[in-house]
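One chain comes next, on its own, written as structure tokens: the form predicted on its own.
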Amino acid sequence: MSANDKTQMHAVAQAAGNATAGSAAHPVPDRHGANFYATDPELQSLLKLYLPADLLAHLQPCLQRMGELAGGRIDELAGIADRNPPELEHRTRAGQDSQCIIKHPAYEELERIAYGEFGLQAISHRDDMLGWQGKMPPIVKYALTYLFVQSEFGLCCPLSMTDSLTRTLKKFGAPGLVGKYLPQLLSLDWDEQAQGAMFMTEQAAGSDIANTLTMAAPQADGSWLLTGDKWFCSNPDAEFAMVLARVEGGAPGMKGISLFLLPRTLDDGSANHYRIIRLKDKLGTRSMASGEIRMDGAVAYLVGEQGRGFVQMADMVNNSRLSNGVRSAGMMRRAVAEAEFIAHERIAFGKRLEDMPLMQRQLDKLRVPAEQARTMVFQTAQTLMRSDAGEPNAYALLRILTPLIKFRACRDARKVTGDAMEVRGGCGYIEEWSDPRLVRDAHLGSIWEGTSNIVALDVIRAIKREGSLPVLQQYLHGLLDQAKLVPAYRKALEDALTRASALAEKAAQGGGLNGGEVLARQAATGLYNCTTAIAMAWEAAQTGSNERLRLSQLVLLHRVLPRDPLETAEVPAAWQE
């Protein structure tokens, strides 16, 4: 080797060493290990507004603990569980026909955290949770879930269904049925507690419940035998499931549908007569099993009044829809927080990304829908508490807020998670990071418990059947009275609400094309954006947050008011006087 060759090789090696040292000095920004509660001052501020001071003070250790886990151990476990989905075994090694879903130990550890340590499925139903004596408001459950879901989405579906099944059983079940099975659902003992599921979807029916084909035959002992296939059943090995079925000889259509509680295990300890045909290969929520169920004389028990199955199941579905909104809000928060962290840590062209005007604009476009959803979570959860307490008009308000958050927040999450991925750059497309999982999981919210069209039409149904629109208007005007806004901005909000309400009324009355149904999505979007803009302005006044007021103004400016796409969009000076 010539002296010149040796000199060149030395130069190459030195350059490689310098490059390696430079890479080590400037690693890709990694937020893993952050406390998701401690690093979210906006959440802390809002909890002070929406929760009693003594309860919030008591919950601080729990919130800090969940924030720490979500940013660390839960995040690690979620990644492992996502890469190792559950598997279905049909027979034992000895040849016995005994089905079992094999879950990865990472998923089981996540279950122990959510069900065992925090009891997220039972908070709404017990008076002795998290060291607090007395019933806690729904906001507690949703705040903890909001932190948990920032790292793990899949498990939140069984949590929600267990919570919702318990609620529906307590509300409509016969005393004997409730007394027999409720203790298992409310147990915090890992070896005793039960999980819930909802078996509703069929190939021929989908969202058209009137086409349900599963049949229910009455038995002399008061039980029923169910026969039929359910096409999409998440958490299919749950101890209990709520099932919709058509009673033999009953009325046609929706009036013939009843609601049943299906236990996995019979009183004698044997398996009930239904099988998991296969597990679904899903785009997202890979950590949690979803499957197809075939019932062949499965023993079940009537819940509530015969022939009112869908009405009773709707209570469970609406509760799950709110949970869908919470999950979407949480995923958007994670996506935004990751983008903000990267923009703060990453230096390019001699500047931090967050100091670049175009990046500042892009971050705001992520923050706005994420903060809208967060506000809607608190507003809807607070209304749920008032409705359960029997306050006048609270149920009518809840009936419109719930489909609004399910419709808009779940759709927004798909875009926010995708756009936030871009801030991380090429690394955001790599499965080692949280971005791909967030994008995949975010698409689920707008499908489960009713697709966007179904839920938008439910907004219109709430207006027509529950008289929800004037109740919403009255509520929002009450928030405006407390918001202490400058006259110009208050008028802009009032005018926008008037126009959105008129569009919704037109859709409900059947005006326009196709009897008004074609306006449902547009009307729902308008009401959601006006509701959140007003509620965020109210929050700003109560907390003294100029940032929350700014975000409220951006909602109105960019998501409600018409504007020329070739003109710059600045917040009017009159709104800020």
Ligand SMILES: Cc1cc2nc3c(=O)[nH]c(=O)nc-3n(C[C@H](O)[C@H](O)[C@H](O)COP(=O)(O)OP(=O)(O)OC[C@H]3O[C@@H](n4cnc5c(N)ncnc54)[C@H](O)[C@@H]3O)c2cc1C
The other form holds:
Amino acid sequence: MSANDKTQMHAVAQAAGNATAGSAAHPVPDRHGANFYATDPELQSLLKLYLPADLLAHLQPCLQRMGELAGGRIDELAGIADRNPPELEHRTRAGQDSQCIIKHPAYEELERIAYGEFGLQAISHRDDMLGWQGKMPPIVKYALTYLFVQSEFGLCCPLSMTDSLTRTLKKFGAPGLVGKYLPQLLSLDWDEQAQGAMFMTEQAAGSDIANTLTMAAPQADGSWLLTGDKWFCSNPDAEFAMVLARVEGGAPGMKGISLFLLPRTLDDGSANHYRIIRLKDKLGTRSMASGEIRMDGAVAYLVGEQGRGFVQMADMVNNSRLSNGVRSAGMMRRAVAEAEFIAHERIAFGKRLEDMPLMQRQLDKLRVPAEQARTMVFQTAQTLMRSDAGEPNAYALLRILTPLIKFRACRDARKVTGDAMEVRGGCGYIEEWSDPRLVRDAHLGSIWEGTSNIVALDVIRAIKREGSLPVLQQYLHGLLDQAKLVPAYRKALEDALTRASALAEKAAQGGGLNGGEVLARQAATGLYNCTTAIAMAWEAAQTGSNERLRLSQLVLLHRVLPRDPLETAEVPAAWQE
Ligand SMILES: Cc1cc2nc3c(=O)[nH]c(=O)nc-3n(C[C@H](O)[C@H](O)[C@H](O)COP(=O)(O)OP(=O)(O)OC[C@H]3O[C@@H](n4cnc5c(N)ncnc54)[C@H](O)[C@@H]3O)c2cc1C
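Now show me the form predicted together with this ligand, since the one above was the form predicted on its own.
Next comes the full complex, this chain leading.
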């Protein structure tokens, strides 16, 4: 540990008792040491709504523990790991060629918490997790991730890829392949446990996967040899990666692309034939390694059908996109919680910041997108569970909710983390605090797993191919029926949904400029805002939260309805009667 890290540990250790000490204790408020679950009554209330009572009661100690760690130890470790990025070594000290990524002990401790203590990568695949007998709904995994990511974002990428790779392998892999490798992926023993990765992107094939150049040659024993370069590979030393490659002599374009499982180690214990060329020097996620890979006859196994690679990989990508939405929601929650704490504790001009009208308005501007994303996490995770259970229409709904949360929540996280930084004043710009890391990390969500344009176009694809729009409309009308709203507010929500749906329809049908594509982002934003405003109103009715209803109305007022920039915008009295 460097002297700098020791100073940081000292600083946060002193602050630990300060989080609840009150503004009189010290003029510069420090929330370090707060329990992120115990200090989040809204999360507790939403979990009561979305999880069965017996499961939630069972999970309370686990949620409390994750909340405590996220506000304390995980936060300390994340700061250290961020300042000590991984390094790639190519040789042993004796001069043997053997690649190794050296990770800082702080990152390894984070890994032990996430994979070892909580088993976040395995929750969706085992029925004996966290002391609970039976399968747990995806909301459990996402609720714990939501707390964890408030302090550490980088590690959530390998966690999510391990979870998603396992899902894809189980869904499409041949029984022999699944039987051989699944136990390692699902092991809870730290020394045996294997991690996952996803190598898709090439220099000319990022959004445009059809340009994939990596080649796959069949072998007599049923395995394949992969040759080619992958340009962005997070967690590049993972035990397993899902790789897209083109089968020799296969169809051109997307139809010639197949999916392969690439183990890092061969059956005889030797290293597989690929090299990590270098690690990327990144703006954010600095704790976690992302690199470039060159495969030179690397042994791999076909997953699922030949030529269906992209379709099968889409399942893994969609799972990762949802996870990205959850992470952005978590980062926004952290930003808002810090801002609220500072506004409560910090005194200026003889007053608490939170008592100043302009600060109150700024805080609401942070809360609205953060709470929209939180609602969307629960709604999408619940739909994933229903889709996996084969409920009618649930897949079509999931297909549109997933890109909606990935698109809008990831974009909102950029702004919310940046604006929350300002609430801390000058300290917000200083690397000792969480704000700069949050801002840097938040910018990645809307680039990887599909950029904003690509994901917005996927919303339109879901409408065209899966018939998702009428399913979404029907679902939201069902929520409105249960939301017990005053007629004027219900009508305002219905009208907004009708207009947003018409815009989305126009984008899908090719109306407007450039065949409708140009409308994709505007349409996705409109659908997201209407979906969240309605779902938040529904949650308000179920939980009795006036605050959630107020936030729902602010979504409609400030993010959906037209307004004159030179007029004040007030919630109409008729919405509140
Ligand atoms: C830190 C980091 C880690 C990553 N980890 C991984 C990983 O583990 N595995 C992996 O496979 N990949 C990974 N990626 C790659 C990432 O998913 C890609 O960078 C991303 O999908 C964009 O691809 P690209 O870089 O080729 O950009 P391009 O596809 O060239 O896109 C450039 C711009 O063009 C726009 N664009 C492209 N097509 C269209 C269109 N049809 N309409 C309108 N606009 C369009 C895009 O929105 C974007 O703004 C990682 C990236 C980063 C930054």
